Structure formats: structure tokens, C-alpha cells
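Only one chain is given next, in C-alpha cells, and it is the form predicted alone.
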Amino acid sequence: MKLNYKPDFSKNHRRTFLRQFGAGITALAVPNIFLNGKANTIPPINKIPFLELSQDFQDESYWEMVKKQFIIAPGKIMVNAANLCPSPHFVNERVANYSQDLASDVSFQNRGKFGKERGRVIKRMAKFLNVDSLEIGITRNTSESNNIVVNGLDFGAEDEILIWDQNHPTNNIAWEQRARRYGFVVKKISVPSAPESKADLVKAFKDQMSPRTRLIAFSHISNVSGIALPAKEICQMAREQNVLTLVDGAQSFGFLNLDLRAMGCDFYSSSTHKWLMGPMENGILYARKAVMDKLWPNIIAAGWKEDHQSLDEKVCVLGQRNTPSTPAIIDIIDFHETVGTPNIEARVRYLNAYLKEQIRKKLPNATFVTPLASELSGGITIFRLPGKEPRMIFQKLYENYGIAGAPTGGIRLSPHIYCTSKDMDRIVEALVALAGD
């Protein structure tokens, strides 16, 4: 497995390395970043050198020192990124200490804080996604930013729209249920279960789009395959049709290092609790800047006016929410911006073949419903045993071994940067004593 990235693991520069992440991630952990409800300011992240990855990367000593800033239980190993991740602690203080802020003091004066922390939220992840900060807003998880969507544009019975079958439910269904409503057509895409290039995928899309095709809509990865479609691809050919794209991110946002106004999509959704490791209730939405008008608000609440000038005005106006858990955003940013999001890119890809390869190994009769290739994959590896059913194994691993994964599509784990190779061997070795019961 190759992957381009110049390698310097001399024995000084993994110490300095490992030294300096450890001295940044320690300055976080701090009691309260409030006394009295007056503000101290929690020391950044220390930005450090990306580590830099080649084919024999596995510096697993630097990679356990990341799986420490995170709390796992001991003798869990968590391979479930797909449906949740944990968070490192210092995500988890940051949490903590807004909400003990927020219980001793509801006042709106006090509470006047989080509306700029949202602000500085939306700046960030702006840049994190090279978009205009106009272009993001945020809402509690993609299902809300799919639904804000699917509710939000104007479609006739003269329009069609194509949905991947392998769209979550909030990008599947909810498009059947406003077409039955308002008589639009709806049309699911199949692709090759066994797909052998990223052709087979543009393809399977190309060839259903007509003169009504108004908009695409599909998952960056499934949830369901572990397949992961060419979205640059696809929206480049949707745009040279003025055809809309929607594309759901909960597989690809916080693994894959992205750059939105590259992939050239009109909408973009996820949430910050999957990959990104960050705080729960919070997502993503974004628009394109020359298509945002065309969404309408789904839900109108106090403080929405009529001349918006961001997407996060115009529709993620929503009420009271979880606001103590929005300015910890930032910091999980820092952490991928510390680290680097190509290493965690490239160490997430190389969890996901190093898998594949000892399944392939010592469990030879495994079939595999995500494809080997990495480049038609993600960060999730789906199988299944001959003659045991995925259930029965995902309950068995985790009350026998502590392994959480999921019973989706088949046996489906999903490891990230907490996780080690000596995980994945232990993971292969259950499965081994589970395929002999």
C-alpha cells in the first residue's frame, strides 16, 4: 500500500515529535475554562510538525499516544466511527465546562457568549472546508442539514431527481415521502456490487440523468457497502448539466481530507460526532454560495429575519438547542489540523488494508462487500462469514471481546486514529475463534 508522503522517523524526530503532542494535548486539560461565570482562555493546541507517512509508516508509539487522549474503556476497542465516535477528553471538558456555565447562570446576558462562540464555529469550519463562511451553517446531525434540503427546494411533477439506493434513510426516504407529497419523480441508482474503477460508479449515474434531472443526490461513502463514489466526478458532470447536487457526508467528513469547493458540490451535510471525533448534537450544512437563495427555511424561529445574509441565518434558525456543545467544535478542529488531516487520512486507509489483508488471510472463506481497492473505499470494511449471521458476530464481539462494530450490510467496522494495529489483530483473532463455533 503505497502512500506518498516522505517519511523522517529518526529517533529524534519520533521523541521531539511525541514530546511536543504531548506537552500540546496536556495544556487542554484544564478544570474550567470558567470561574464566576468570567471566561479564562484555554490554551490552543500546540501546532506541531505533521507526521509524515510513506508505506512502512506504522510508528505505532506515536499512534498509541493519540489513542491516549481519548477515554476508552479499558479492553474496548471501538470500531463503530461509521455510526459514532468517542471524543478525545479535552472535547469532552470543553463540553462539560460550557454546560456547568450555562446551568449556574441562564441569563441572556451570560448566555450572549454563545453566539459568538457559534460565529468563530462557523469561521473555522468555513476554513476547514475551503468555503466562504456565508456558505456554512450549523444544525444538530446530517439527518436535520439532509431534511433542510430535501424540504427546502422547489420541485414540480415536471422534475426528477436521482438518489443513490445506498442513501441513509434521510436521503432515501425522505425524497419518496415530499415526492408523493408534491408529484415529483424520484429515480434510484444502482452501482456494481463489485465495481473495478471509478468509472463503473460516474457511469451507473450518467446513464440515468434525462432533461427533467434537477438534482443528484447521494452518500460520499455508504453506510451500507463501505463503496465510496467519485463526488468530484459526479458533480462535475451534474454541473455541466445544471443539474443540483446534495452530497451526504457522515462517511467522509473528519476522514477524508476535504476541500468542498474542490469537489464542486452545491450541498454538503454531516455531523461533527462520526468522524470528525467532536462534540454530539452538532452538523453541518453547506451551500453553495450561487444556489443558496433557492433553499427555503423548513423551521422559522425567534431570531430569524427575512434579510439574511448567511446560510446559517437563512435556515438553521432553529430555537433552543444544545448550545454548550458547539464551541468544543474548534478544538476538534485543532486536534485534525494538529495531527494533519492527510495523516489521518492515510493512517485511517491503512487501518482499513491492514484489516482487509489479515481477514483475507486467516479467515479465507470471508466474502467482502466493500470493495479492496482503496480507492473505491473508505474508512469502512464490511464482510461477511460463511454461514454465520452478522448479528449473532457483532453481539458476540462485543460481549466476548469488547469489540463495538455493527451489524450493517454485513459485519461492518469502521477503525479510526484511536485504534492500532495490535487492534486489528486482536479483532481478526475473535473472528477466527467466532468463524470455528
Ligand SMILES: Cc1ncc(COP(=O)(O)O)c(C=O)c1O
Contents of the next structure:
Amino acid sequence: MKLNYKPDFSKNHRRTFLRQFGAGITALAVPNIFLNGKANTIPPINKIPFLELSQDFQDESYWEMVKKQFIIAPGKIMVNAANLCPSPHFVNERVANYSQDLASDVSFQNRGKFGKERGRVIKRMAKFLNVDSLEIGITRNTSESNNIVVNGLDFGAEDEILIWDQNHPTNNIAWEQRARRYGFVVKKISVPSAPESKADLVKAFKDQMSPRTRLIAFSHISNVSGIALPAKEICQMAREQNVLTLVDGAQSFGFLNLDLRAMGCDFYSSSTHKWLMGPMENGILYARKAVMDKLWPNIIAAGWKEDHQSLDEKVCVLGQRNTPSTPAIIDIIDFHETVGTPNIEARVRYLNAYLKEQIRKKLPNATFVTPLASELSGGITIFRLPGKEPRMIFQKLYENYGIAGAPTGGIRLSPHIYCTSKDMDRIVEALVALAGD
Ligand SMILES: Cc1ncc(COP(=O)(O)O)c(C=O)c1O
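Given the form predicted alone above, what does the protein look like in the form predicted together with this ligand?
The next block holds the full complex; its first chain is the one shown before.
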């Protein structure tokens, strides 16, 4: 097992910005809009200063400081990032301030700022993912983004779609329903349960492609096994055959150091309330410019324009939205770039590797659903304890030890940067006690 994961710090590593983030407390504090009633003023938030990361991803004192940015209940350990992540306090504060601002003045004039903020968010998100801002739409979550693609493309009786049998229902049942209505074929692909290499995973898809294949839809990282598919290789193989790709990034966005241009997918979907760590009920959809014309809008609401310029204008116009939450996406991207996206990936990989190693040492009979190798997995560790129902362990972990995991695919633990190595030790101690009960 690779515990000594070596991250690539060459890209996006912003040490100078780290120092600036600490100084951000006053820079962002602007006069109280509720007193002067000025529209388009950004409500203030406070940021706890960071110190510079001294020993990269294994420096526990640094990560303890990162943890302090969150308001996790005392004594609780959140290891359910694959489902929902807590947000740092300043994201909650931004959303609360904007909500109050809106409640205090719902005029068109005051609400004008939300449209501008959405534009800023899209630009920033596009940069974060290395794509063009015309290619990004802000949805409500991955479920919506996946369904925009499923219901927005035209397929007929001659066409075949390949889906991974581990896909989330929104990228699985959604395709099957659509196929029943329009008569195309959906083929489910299984991968080896214990893959030995990336090539094993690519082969599973390659072997099932045919001249009728039009699209491959797959989770980048499975929420039920923790297996990470080599998205770049699958997308490249598909592109060579003129086949479209939809990558469900619910379990990769916000954790992996992503570059969608380099990945080469046609569509990519995700939620901000998972690994990105907030804000709630925002999602993203990416569609490559060259394929955007193929996508029909599912919903037409007030404000939709025939002469739309961007993906957001084309498929994400949805009537009144929860506008106060979206601007906080800028704050969370600031946070990711402050800590450093390669550092976040490295830390999450380290925590998972450490957790796997401790489980193997202290619970030698445990069986892993998730591959042990870091390059075949991501931020999720799923395993089983002999003779123990995963749901029972999941329940007792929370009731007796305040450890929030999930019973998905086994006992599923997904630690994030608000967890420490000490938390992993506490989890393993609790598992040892429960295994002996
Ligand atoms: C792979 C995958 N896709 C989609 C979703 C749905 O996410 P949301 O509920 O944010 O739409 C999930 C949720 O766990 C998921 O794991």
C-alpha cells in the first residue's frame, strides 16, 4: 500500500496567497449595507488567519488550524464527505449575510447584485477548472446537472449508451427511463471488483464499445465502491471514436486537483455541497463548447433567451433561485486556492491511506471494497467487518462515538481536510471495540 503518496505541488501552489488570506479579515470588511441601504455592496465576513503550511500534507498542527475554520460539534467526527460536507464558517456567514440582505430589501434594484455575483462565480469557477466561462452553468446539484444532459441530448433506436453499473441513479436510472421513452439501448458496464491497474478499468469500457455507441456516462469516483476510474484515458478513447462522455464528478470535484480541459470530457457534473465544502444547493455543469449545440434546454423560465451566449444562459435559467447562497462559491474557491488544491488532494489521499493502513493493522479480518492503491481510489474508504451488518456499525459509530459515516456499499468513511490523523485513530479504536461486541 502506498502511504507515502507524493503529491505534485508544481501547479496552483499559492504560498504567497496563503499569507494574504490571513490578512483578508480587514480587506473584506465593508460598511454595513443594512444601515446605508446601498445596493451592490458585498456584506462583510470574517476570516480566521492561516499560517503558512510548513511540512505539507502531514503537518498535523497546520490541519488542526484548518479544522478550526469549521464549526463541527464538539466530540463529533465528520467522515461523510461523499454525502455532505460542512462549510467553513465564512461560507455560512456569507450566505447568512446575503440572506439577511435579501430579506431586508427584495427590490429588483437590490437583487441586481445577485446576477452580477453569479457572473463572477461562473468566471471564477471556469478558471478553477481550466475551462471557458461560456462552458459553465450553475445548477442546484449533481442530480440536476446529470439530468440536464440525460434529457437534453437526442438519441434514437439506432443508438447505444454505455453506463457504469456503479453510477448514481441520476446517471443510471435516469438513462434507463429516457431509453424506455425514446427506444435507445443502455448497456451497463461492470469493472473488476479488485482492479489491478487503470488499464483493467479502461478495458472494461473499451470491450463494450460498438459502432452504435454514442455516449459513455460514468462516475469519476464511485460512491458505492470508492473505485476511481481513469477519466482522462476513457474520455480520450471515446473522443477517438467520436463518442461523447459525461463524467459525474460528485466524488471528485473539490477533492482532486482538476483540469477539465486536460481530462477531455464533453460534460462534467458536480455539487458544491460535497467535497468543495459548500455552499449548499449549488451544482455545476460543464459542457465543452464544441458539443454545446447538441444539448437542448429542459426548462424554459422567464429570462431565457433564444440568442443565449453561454451554457448557463442556455440550460440553467430556472426562475427564482436561492440566490444568497451562490456568491459564497467565490469564498470557498478562495479557501481551496489558499490551502492549495494539490495540498487538499494530497491530504485527503494521506488520510485515506492512513485509515486503510490502521484498519489493516488493527482489524486484520476486515475486507476492503475500495482498492488499497491510491491511484485506483480517491477520498472514500469502504470496507466490511466479518459478521457485522454495515448499517449496524454505521449506526453505533454515530450513537456511541459521534462518528458520522455512511452504510453505502459497506462501512463507508470519507474524511476531508477538516479531519486529522488523531480523528482516524479514534475511528479505528471505535471500530475495534464494535468488532469485538
Ligand atoms: C456519484 C454521485 N452522483 C450524484 C450524486 C447526487 O448528488 P446531489 O444529491 O448533490 O445531487 C451523488 C450523491 O451522493 C453521487 O455520489
